[in-house]
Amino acid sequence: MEQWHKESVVYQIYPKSYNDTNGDGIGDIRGIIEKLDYIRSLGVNCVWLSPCYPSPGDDNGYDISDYRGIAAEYGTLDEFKEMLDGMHKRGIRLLMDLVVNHTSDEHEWFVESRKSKDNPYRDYYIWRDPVDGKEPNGWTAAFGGSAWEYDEQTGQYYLHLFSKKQPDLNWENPKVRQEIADMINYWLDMGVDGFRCDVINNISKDFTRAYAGGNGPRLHEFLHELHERALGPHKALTVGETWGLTPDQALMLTSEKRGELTMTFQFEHLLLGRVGGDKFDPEPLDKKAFVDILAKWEYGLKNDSYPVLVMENHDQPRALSRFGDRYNYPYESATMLASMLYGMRGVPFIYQGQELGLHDPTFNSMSEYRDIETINAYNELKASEKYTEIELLAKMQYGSRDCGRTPIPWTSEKHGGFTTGEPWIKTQIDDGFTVEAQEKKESSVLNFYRKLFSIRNNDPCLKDGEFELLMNENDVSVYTRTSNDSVVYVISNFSPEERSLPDCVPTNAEVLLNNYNEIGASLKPYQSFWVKK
C-alpha cells in the first residue's frame, strides 16, 4: 500500500461527545463539520471516527445493528458524505471504526439466526449445545460473567466475548467473510480512506484454550483474505486494536509482504498502574517501565513496521490523571507526556480533548456513569462484599471508560458549549481547560500540541529518523532520532522534582521545542524539550 500513514497525525473523534448542534444532548455529524477547521489547525491530517452506525447503544455504538447506515441521532448519510468531502478538501483522511468481531443482537442477521437451528443465518454466529446442562466451556466475557448466553427458543448458547447484546460473528463461515468484505468495499467506494479495526485479533477463535481471546489459528488467513477482497485494491489504511501482542506478533500482522494490516496499536504501557492490568485495581505507576516499554516497541518494530503512538482513547481514563500531575503541574505534565511520546518514531494518535490536557471528571455516584463495563464491574465487586461503597466508587473513578467520554468543553458556557440541551453524560468545565480559554493563551496545552505537530510534520528526523534510547533512570529519559547527519534529542523529566541535566545532552544545540521558557543546569518538574544537532 501507499506509505501516507507515515506522514499522518490521527485525531480520534468520539462523536457522541464532540459537538451537538441540535440540542438533543448528543454530538452529531453536523457538529463535526462545524469543527473541521479547528481539527485541521491542530496539525491533524487524518481522523478516526468512532462508530456512528445505527445501534441500540448497549456498548455506546460498538453494538452495530446496520453496517451500512448512519445512526439517526448523529445525522444522515448525506451529512456523512458532506463531512467526508469537507475533510478531503482540507487534506484530512478518514478512518471509520470497523467492528466485525460481533454485531448487535438487533442486527437483522442475528434476529434471523436465533429464530431456528435451520435458519439460513444460523451459522453467521457461534452456537453450541449445552454441556452437562451448562455453558459449552468456561470462557468469561470482557464485561463480566460468562461469554455464553442461553437462548430458550432453540435450546443452545451463543458466544459473546463482550456484552450479551454483542453476539460474536462466525468467521469460519465464508458467507460472513464475504458479507464483511462487501460492506468494507461499500464504504471505501464512497471515499473512506481506511479503518481502525476493533478487537480484530479476536475474529479467529481457538476453542482448545481454557480462556477466551484472540490470535486464533486462522487469524492471518482471514485478514489476508479481507485484504485481497477489499482493503488492498483500495490501498486502505488499517490499524488493528490488538491487545496482548508481542512485537514479533505485531510484525506478523503488519509486514507489508503479508498483506494483512498496516499497523497495530500496542497498549502494554497503558496497563501500568494497574494490578495485573486490571483497570479497577490501581497501583503506583512505574515510570521507568513506561519509557522502557515504549522503547521496546520502537526497537521491536524497527524498519519492518511502523509503531502507533497512543496514550488516550475512548476506552481509557485521561492520561493527565493517570500519568501526570493534574493538581500541581497540569500544563507541564500534560505537555511533557506529549513531548516524550510524540517525539518517537511512529504515527501519533490523539484523542479528542487530549490536546487540551483534560483530566478525569469527578463522578459522585454510580447514577452518573453510563458505561456498561463500569456498571458491570461495580455490581460484580459489590457482590463480593470485599469493599465499602467509598472504595468501590474510588475504583470506578480510577478506571472507568466514562472518564474519557465526557463532552468537549468548547467554551465556559453551560455544558461547555457542547449542547444547548441536557447532555447524555455529565459535563465538567474547569477554568483554563476549554478550547476558548486555551486559544487565547500562548502557553496552553492546545497551542503546545499545535507547535509540536508543526515541528514534527516538517522535520525529517522526527518523521522517520532512527530511534535510540540513551538513558532512562531516576525519572529522566533521553532518546535520539537520527536522519542522515542530523540528530534530535528528546529529554524528559517524568517527575514533580527537579532533576540533573544528563551529560549526554548536547550544549549549544538548536532548541526545537520546550515546555519551559529556558533550559538550565537542571531539569524543571516535568520539563521536556527537543534539541537538534
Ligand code: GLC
Second form
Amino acid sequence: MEQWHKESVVYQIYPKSYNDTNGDGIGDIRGIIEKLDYIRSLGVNCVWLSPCYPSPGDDNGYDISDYRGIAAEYGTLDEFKEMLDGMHKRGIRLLMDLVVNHTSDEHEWFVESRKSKDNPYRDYYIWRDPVDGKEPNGWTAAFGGSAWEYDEQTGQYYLHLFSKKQPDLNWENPKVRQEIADMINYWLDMGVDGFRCDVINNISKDFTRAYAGGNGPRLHEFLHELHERALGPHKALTVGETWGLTPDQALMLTSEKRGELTMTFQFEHLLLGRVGGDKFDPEPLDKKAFVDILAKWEYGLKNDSYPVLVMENHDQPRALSRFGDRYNYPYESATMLASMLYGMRGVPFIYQGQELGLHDPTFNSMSEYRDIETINAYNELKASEKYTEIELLAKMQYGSRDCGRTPIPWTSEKHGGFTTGEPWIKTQIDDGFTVEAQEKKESSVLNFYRKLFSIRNNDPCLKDGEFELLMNENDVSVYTRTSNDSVVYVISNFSPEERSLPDCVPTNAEVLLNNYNEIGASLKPYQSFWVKK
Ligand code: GLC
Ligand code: CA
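The form predicted together with the named molecule is what I need now, so please give it after the form predicted alone.
And the full complex, kicking off with our chain again.
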C-alpha cells in the first residue's frame, strides 16, 4: 500500500474563505494559486481542499450537484489544473474532498430519481414507503428534524442524514458504487493524489438501529471495493472522516493489510468542553483528558496504522478559543497546543488560519451567521423556549462552525486584503493576527509553525519514533518519541500558571523547539518545548 502519508504534513484550505481575486467576495482557485509559495513556506507538502465542485451551496459545497466539475464561483477546470500543477511543482500533493455519502438534491441523479418509482435512477437513493402514514423510522438528521423527507410526487420518503437538500446515496446499488469508482478514477487520472472522505463510515446504513448513522454491515466491503477499483492502483492517500470510532474500529478501516483507507481522523478530544459532545452546550475543558485521549489513540493505533493529528477544521471553532487562552496568552497557548500535538506520531493536519493562531471572530447577531447547522440549531433551541436571546447567541458563538470559516486576514487593509468587494461572511481583522504582521515578527505564531515543521520534517525520530506518555498531571504533560538511539522529550504546561519542571525531563539535552527563550527552574505559563537526548 501507499507509504507516502508517513511523510506528509497537510494544510486544509476552505476555498470560500481563503483568497478572493475577482472581488465577488468569494475565495477562488486563482486566489489559492497566488498563495502557493506562502503555503509551501509553512513546511507542508500536501493540501486538502474542501469541496470546490458545482453546488447550490446549502452546506457550503458539501452538497454536490456535479462530481466532475469545478464551481463557476471558484474558477474553471483549467484553473484547477493550473493549481494542481503549481502544487506539484512545489512538492505539494493534493487531496480533494470526496463527498459520497450524499449528493445535492439538484444533482441530476436525484432530479431523475424523484421523478417516478420506475425511473432508472430511483435506486440511486434510499426511498421508503410511509409507515402508518408517517416517517419510516425515528432517525433524525444531523442538521435537525427528521432524516426522512416526504416527496409528494411519488408518495415516498427519501433519507437524508444531513439537510433535506443532501439526499443519501444508496450504496447497496452496485451502479452507484461503480459511478463513484469511475469518478474517483477521473480525478486520480488527472493527477490528484488522494481524498479526504466525508462522513465515510455512513455509507453503509444499519437499519436495525434506533438512531441514525453508519458503520453498517457492508462498510468494509464497500471501501475495499473502492480501493480495488480506484484508490489502490493509483496509490492514492485517503483519510476518512469517521466520528465516534474506537481505536480498534479505526484499525479495521486503516490497517495496511486490509486495503480500505489509509488513515482516519480521530476527533475524540474535540468533543471536550461540550456537555455530552453537544457543541452548543459548554462545559469547562478537562485538560488532562485532552492529553489522555491523544495518548490513547497514539497507543491504540500503534504499529499497524498511522494517527492523524488534528485540532481544527472547517467544522470546529478555533483551537485558541476552545483550548487556549485567547486573552492572556494568545501566543504562548497557541504555540503550546501546536508543540504538544505535533510532537506526536502521526500526520499533522493544519487548518487555514490555525498557523496564525486565530481566535473565533465575534458574531453580534444571527444575521452574521451563514452556516445551516448553526441557523437550524438556533431555531430549534429558540422554539424550545428554554433560553433567552442572549443565552442563545452565546451558545452559537461557542459552537458555531462559522467560527472557523471567516476569511484569512492577509493584511491590515479593509477585509484583511481577502477581497476588494463584499465578503460572503463577516471578516475580523485583529492587530497582530494578519499574515503581514506575523511575517515581520520573529516570535509570531506563524514563524513558530514554520520552525516546528522544519524541525519535524528533518527528524526521523519525530516522524516515526515510538510514542510514550511519561506523565500527565496538574496540567503538565511529558511524552517521548524514541527511535534507534535518540529520544525526543515533549514537555508542555497546559496552564496559565507556572509549574515546576518535572524530574523526568533530562538536563543537558539539545533544545529543538521552545516557545519561550529559555528553560528555567520552572515551566512558564503555557510553556512547551522539545529536547533531544
Ligand atoms: C462533514 C463535513 C461537514 C458537512 C457534513 C455533511 O462532516 O465536514 O462540513 O456539513 O460532512 O457533508
Ligand atoms: Ca472570487
